[in-house]
Structures are given as structure tokens and as C-alpha cells.
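Taking the form predicted on its own, here's one chain by itself in C-alpha cells.
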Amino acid sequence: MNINWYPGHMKKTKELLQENIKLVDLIIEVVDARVPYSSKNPDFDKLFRDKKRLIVLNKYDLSDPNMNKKWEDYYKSKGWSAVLYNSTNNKELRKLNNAIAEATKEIVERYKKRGFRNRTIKAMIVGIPNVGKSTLINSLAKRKSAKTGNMPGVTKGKQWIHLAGSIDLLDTPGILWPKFDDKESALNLAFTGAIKDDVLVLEEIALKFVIRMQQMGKEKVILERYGIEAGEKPLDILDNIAYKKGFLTNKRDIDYLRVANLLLIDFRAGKLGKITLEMP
């Protein structure tokens, strides 16, 4: 699968970071706990280099608790500071706002040296497309400051929202890069709807996670939500949830648009379980 997928306002995105890259003290980067290598743009390590970063690994209840830990060590290992996190949780801000406090606190004293002591922390926050990164900041600012959507890089422009704490936060538009040379996270970002299922041949993005879960003895998972019995091939998991669910056409032929929908929108939901689907 080869998906070059970089439309204008990702490229505007990428120029507005530079741009704004030395107003900022703190650098939030969120990623996909679930695949927090793939969902990581890889030309922010060179864009932040000098600045200090939180890694938030959002989306961790979805994710395989094991797998959560191995990730966070791994960032921390890195020199950044890094927290798991579940955007949809309201419970968790405290843990969120306390990394964040964590994260700041060396900058805060060197202000407190140089005489600014109410001096306002400034922090970008960024990340690809539906890794939640509007979902976080809703709960940050506690009202709705991000335009959220179901969609993927529904976010517009930028926008600076005054936080608790002294803190001003520069939301940010999410961003690809402009071409996935490695086909796996390509993939791991079709799987988890990072990319726009409008761009993608969704039937074959279902039988590409079926081979996935076989390849990491998860085929039991999907056989048990769906009550089927496994097959020969890939391809007849995907029969076989077709012929359990009625999914086929008025000539009797199998939906397979249909499957693909159901298997995906069910992983995304978490509803096959705590699956990562990488590790350091």
C-alpha cells in the first residue's frame, strides 16, 4: 500500500510551526498509545530539538496496559518527560496538569532567577490527525476551545487558549508528513483512523488487520467477538463475519464494505480488547 496523502493546510501547518517554534517554552506532542511510534511525526524531532517535550500517550485504555509502561520508560529514556493519558477521562486532568507542571518546573525556576516571576509558560501542543489532541485540550481549558470532529484533521489554523497556572496553550492544525515510506505504520495509522477512510480501500485495510492480529496471536480476539470459527485463509474471517452478521448483497454476494467498517469501527472502539499494535 502506498498512500501519499499531504493536502495544503498540512504543509500551511508545518510553516506555522517553525514560525511560532520560539515563542513557546514547552513542546506537548500527543500520540496514539496504541501506536505511539507510527503516530508520531517523525520531522517534529527536528523541529524541537532545543525545546523541552511531554509525550502524551493518549488513548492508553484502548492500549495494552503491558505495552503502556514499555512506551512511557522508552520516551522518558529519550530525556523527555512523557504521561499516559485518556483524553475522554475528566478524571485524569489532574494527572495531566501535574505532568505538565512537572515538565515546566526547570523553566519556571530559571524565569524565577532572571526576576519574572508571574511570567506565563507558553506551550505548543501538537500531534497527527485523531490521536484526540481537541479532545485534551476541552478538557485542559474545561470548556469547548478546539473544534473537535469525527473526521480527521478537522482542527483550523491555530488559536491560543489561556490555561490554569499560567499557562497559554498554541493549539495547532494536525499534521502527516508528506509521504509514509514505512508501509507497517502507514498501515497502524489506516487501522486506527488516522487517516481518512475516504482516501483508503477500507475492504483491504480489514484483511490487512485481520493478517495483523494473526501475525501477533490476536486471531482469537475477533473470532470470539463475532462467535466464528477461523478459516484457511485471512480472507475467510472476513466471510465468516459476513455470513454471522448478514452482510451480503441482494445477489447473496458478501458486503465486504460492510465487514470492513464493523471490524474497524469496533478495534478503534476498543471492543476487541487492549491491543497495541507496536512496541519500542
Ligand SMILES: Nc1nc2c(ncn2[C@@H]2O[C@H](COP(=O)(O)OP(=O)(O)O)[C@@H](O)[C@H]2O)c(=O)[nH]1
Given for the second form:
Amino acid sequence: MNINWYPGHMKKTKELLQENIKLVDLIIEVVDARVPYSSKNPDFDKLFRDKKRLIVLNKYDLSDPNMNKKWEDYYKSKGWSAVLYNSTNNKELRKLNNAIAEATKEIVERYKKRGFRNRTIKAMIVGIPNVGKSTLINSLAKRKSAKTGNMPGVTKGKQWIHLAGSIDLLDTPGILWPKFDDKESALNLAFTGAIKDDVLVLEEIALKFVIRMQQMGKEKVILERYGIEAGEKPLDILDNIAYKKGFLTNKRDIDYLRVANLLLIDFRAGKLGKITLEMP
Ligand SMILES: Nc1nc2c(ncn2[C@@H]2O[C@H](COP(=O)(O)OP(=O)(O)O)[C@@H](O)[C@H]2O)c(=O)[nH]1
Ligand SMILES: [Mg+2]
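The structure above corresponds to the form predicted on its own; please give the structure of the form predicted together with the named molecule next.
Up next: the whole complex, starting with the chain shown before.
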């Protein structure tokens, strides 16, 4: 993990979240649209229960359009608002602002009825590491760098970013910890790069990725990308990429680390196409 989530950190994170939740009307929960289940932490659902929630399926530029629709519908069926978003494309900003306005419509109405005409709606962004929280805050704030860090519990005073309409966004995201115990989720997060490569055996991750692609009936994408043939075993695919690319050490041993890097970097950059790794 790119965060040391030892129990003290977890406790601190939860306390900080609890404190911030009291201040806001809307929780904007960011997930990775390629792995919406694995990148969401249900531990926190209880904490957010009484708040209006907008799920941002971020990085939808990298995920399967058919699956995007399914996930969006799934979240809506749970009574949450949901929007597909690409934080790296400022042209989509209006879509997100509209989704926020839509999600907070009733709250605004309620405030008006109670006579608070100019009351701003307060929102905060939450999500596990690497889903794009900082990028999203920056895109909303229309600026290049948010003072964000991956260390939980290091906020120095709260700052609000004023957005379109009368929305104020807390400038520091709430960082949720990933699901550790679920092996399948951990693997999905390793594929997307949310779990730092240096604590993982990358060659193994790459092999598992090949197997996953085969299970999803998407092996062909890999074969076509590298101009290789399939073999009998999943490992043959890594071998064949190595031969094709000349990724050999001593001119004969396969450099699996190099193959793994290539394959995973290509997947993460969307070069294997738009792929979603799990279904609702
Ligand atoms: N393709 C794509 N990349 C994104 C998107 N949002 C964030 N990223 C990238 O994902 C990585 C992690 O983003 P970051 O904002 O640091 O995530 P955080 O840990 O949740 O704050 C960065 O390399 C971003 O450029 C998106 O919508 N599409
Ligand atoms: Mg960040």
C-alpha cells in the first residue's frame, strides 16, 4: 500500500472524517470506474448514511462504456446520485457541477423553506488513494495543484473552495483505506496501480492480469497489441511479448519484470482499450 495504514492511522482517519462529515451536506465519493467495487470501501457507508451522496465514477475515459452505464444505474438504484467523470478533462466540468447541483437540489429547497436564502451547500470529497481525488478537487477549483497529501490526519485548518452555484468544497479530501482483506479487490487495485508496485511482485501481478483478461474473453486485445500468438499457458503470453520485444537478459533469459512493466503500464494508460474489471 502507498499508505501505512496501521491501526493508529485508521483511528485518526475515521475521527477526522467523522468531524468533517458533520460540517457538510454532501459527500462526493470518488471511485475508479475500472474497478468500482474494489475501489470503494463499504466500511464507511455507515458513517455517510445520513448524508446525501454523489458517487463519481472517475476515470471513465479508461473504462468500458457498456459497463459504465451498468455501474451508474446500479448506484442510482441504491438511491445515490452518480456521474461518470474524467477529472483530467476540464471540458467535463459542467457535467460534474450539474450533478452536484442536482444532488443537492432538495437540500437547497429545504434551506430556503427554513429562511436560509443565501446559505451555501457544503461538500467534501472522499475516496481511497489513487482514485483521482486531488485531480478532481483541482479541476473543480480550476487550479493546478491542491495541497493534498496521502497521509491521513494532516489537515492544517479547514479551507473551503467556492464552486459554481452556491457550493463550498472542503479543499482536503477524506482518505478512505482500501479493503485489505479481500484478495480479489487487492489484485484489482494492483492492476490499476492503486497499490504501489514496489510492494508487490510485479511479474506475478502481470501473469494474473493475463489470466484475468483470458477469463474476461479479452486475451485477443493483448495478442493484437503486441503482435503475438497465444500459447498453451498464460505464461506463454508473457514469454511471447518478451521474445517479440527482445526483453531478454544475457540474450536468452526472459526479463519478466520488463514485460510486466510494459503490460501493466499499457493497461493503466488505456492502451489495451477501455476495460472494466468487474460487474455490478
Ligand atoms: N485517465 C484518467 N486519469 C485520471 C483521472 N483522474 C485522475 N487521474 C490520474 O490518476 C492518478 C491519481 O490521481 P490523484 O488525483 O493523485 O488521486 P488521489 O490519490 O485520489 O488524490 C494521477 O496520475 C491522475 O492523473 C481521470 O479521470 N482519467
Ligand atoms: Mg491525492
